[in-house]
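One chain is shown next in structure tokens, namely the form predicted on its own.
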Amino acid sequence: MKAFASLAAALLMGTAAVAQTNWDMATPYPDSEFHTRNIQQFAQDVSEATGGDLNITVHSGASLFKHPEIKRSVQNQFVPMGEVLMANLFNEDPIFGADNIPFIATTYDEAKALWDAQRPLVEEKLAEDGIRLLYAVPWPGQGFYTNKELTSGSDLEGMRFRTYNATTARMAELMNASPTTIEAVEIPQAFSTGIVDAMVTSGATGVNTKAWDFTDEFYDLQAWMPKNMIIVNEAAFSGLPEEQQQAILDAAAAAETRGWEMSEEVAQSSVATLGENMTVRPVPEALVSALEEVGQTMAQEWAESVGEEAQAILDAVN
């Protein structure tokens, strides 16, 4: 009987071990970033909803894969889940770059309307690569950080401008600046070594990188609100029990709602923090006019590259 009891216990433990699934998730952003904090809560929600049967370990700060590698790593099942800046996939399909066109969506309501129109097309494109979209959350509106005062668009000419994807590189070209690709974690070093002398990014990134240590001026343009998306390999997702799949979907829906609220809160607090540590200047009309022209050119180029589907997305915010 003792032998039988021991065998039964061993079988039960083996079954429990098989039932428990441990997933890794790759994100390029540090733990302090609100996107990462939101993901950590998402992972905790999934674990609690599944009674610990599905555990997601979040690897932050590009510690598992570099940002450009994450989407393909999820696609090829090197890692089940990951976080990617959506516009970084613009070269794969321009539909991913809708939220990176300057001055198309400059408020959270406009950004949400754009996302509602863009989302089905993004889901369709990802599905072609065996990837499921779980949720997406915007960054606060993008602004300029420089080491000199800007009065017009001509002040940007010749600047070594930090960019982070093809769309921001195109914007820099249209401003007659010199685009230089730098990941967020490398920004301080890039400025301190003279690789770049201006950048466009959110107030949140400016606070997390302590932009006042290497730049002097911030212009809160609210130019656009690029989104990060959380993706999962479809085969890995489909291989889970239905109740675990539903737990992920429920946690993702909650994370999207929570993330948009966090983004708006961070937008307000980060500009206030920047103002305490560096000069936050009003945006000159001449600079706005120049950038609006850039935005119109980029919107036209984007619409031509996408085709008839583009107009529905642009109409959503007009």
Contents of the next structure:
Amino acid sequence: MKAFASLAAALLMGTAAVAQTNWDMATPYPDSEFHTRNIQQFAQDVSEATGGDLNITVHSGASLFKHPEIKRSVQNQFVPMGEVLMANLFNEDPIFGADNIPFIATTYDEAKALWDAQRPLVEEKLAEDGIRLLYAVPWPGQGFYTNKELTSGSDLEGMRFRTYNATTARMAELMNASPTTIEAVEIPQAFSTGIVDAMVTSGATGVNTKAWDFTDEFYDLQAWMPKNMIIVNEAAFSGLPEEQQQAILDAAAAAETRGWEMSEEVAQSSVATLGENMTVRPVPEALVSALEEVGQTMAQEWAESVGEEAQAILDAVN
Ligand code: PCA
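Alternate state requested, the form predicted in complex with ligand PCA (shown: the form predicted on its own):
What follows is the whole complex; the chain from before opens it.
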């Protein structure tokens, strides 16, 4: 009888252990970044909706996998879920880079129209690699941080420019600056060791890295709004009970709406914070027109590499 009772207890415990699934999630940006806060809320929503049966532990700041490894890690199921800057996958397929070209989409409405047109193609590409897209959220518009005043595009000439992927490096190159790709978490160190003396990023990342500690000027160009995407390994996802799959999809839809709102709020608040700590200059016309020209070259190069699907995306924002 005693033996039977302990067997029953062991079975019960066994069942409980099976019912609870613990997932890790690899993300590239720090805890304080609004994207990460949004993901934490997403994970909490999933846990609550599943009564604690599915727990997602968020490993932020590239602590589990380096940013360039996150997509492949999800693909190979080293980790079931992750976050990646979509345009970083440009080298796998240029469709991922549509939101990284200067002046194609510069407002939240335009970014939304671009995303609506781009999304099915992104989903299709990821599906080929056994990955499901859950949601995507844009960064606020991108601007330049420098240590000297910019009056025209040619002032960027020779600047050691921090970029974050191949597309931003191409932009820096076309502005005759000299690009070095550096992850957001490594920005302060790159400046303090003198690897770079200028950078492109949003007000959000400027505030998070305390850009005023190593640059003097911010130019709020709002030139493009690259998106982060949250992805899940399809086999891992479809291996979950249906209620848990649904909980993830519901939490993802909520996170997408919430994330776009957070982005818009941070776009305002971050520029205000920068203004309290460093010089936020009105953007000089000559700088805008130089970057517009670069944007046209990049749009052309991008459209050629994508092929006929590019036009539908460009039309969506025009
Ligand atoms: N912050 C990220 C990507 C774009 C942004 O605003 C970065 O600078 O790496």
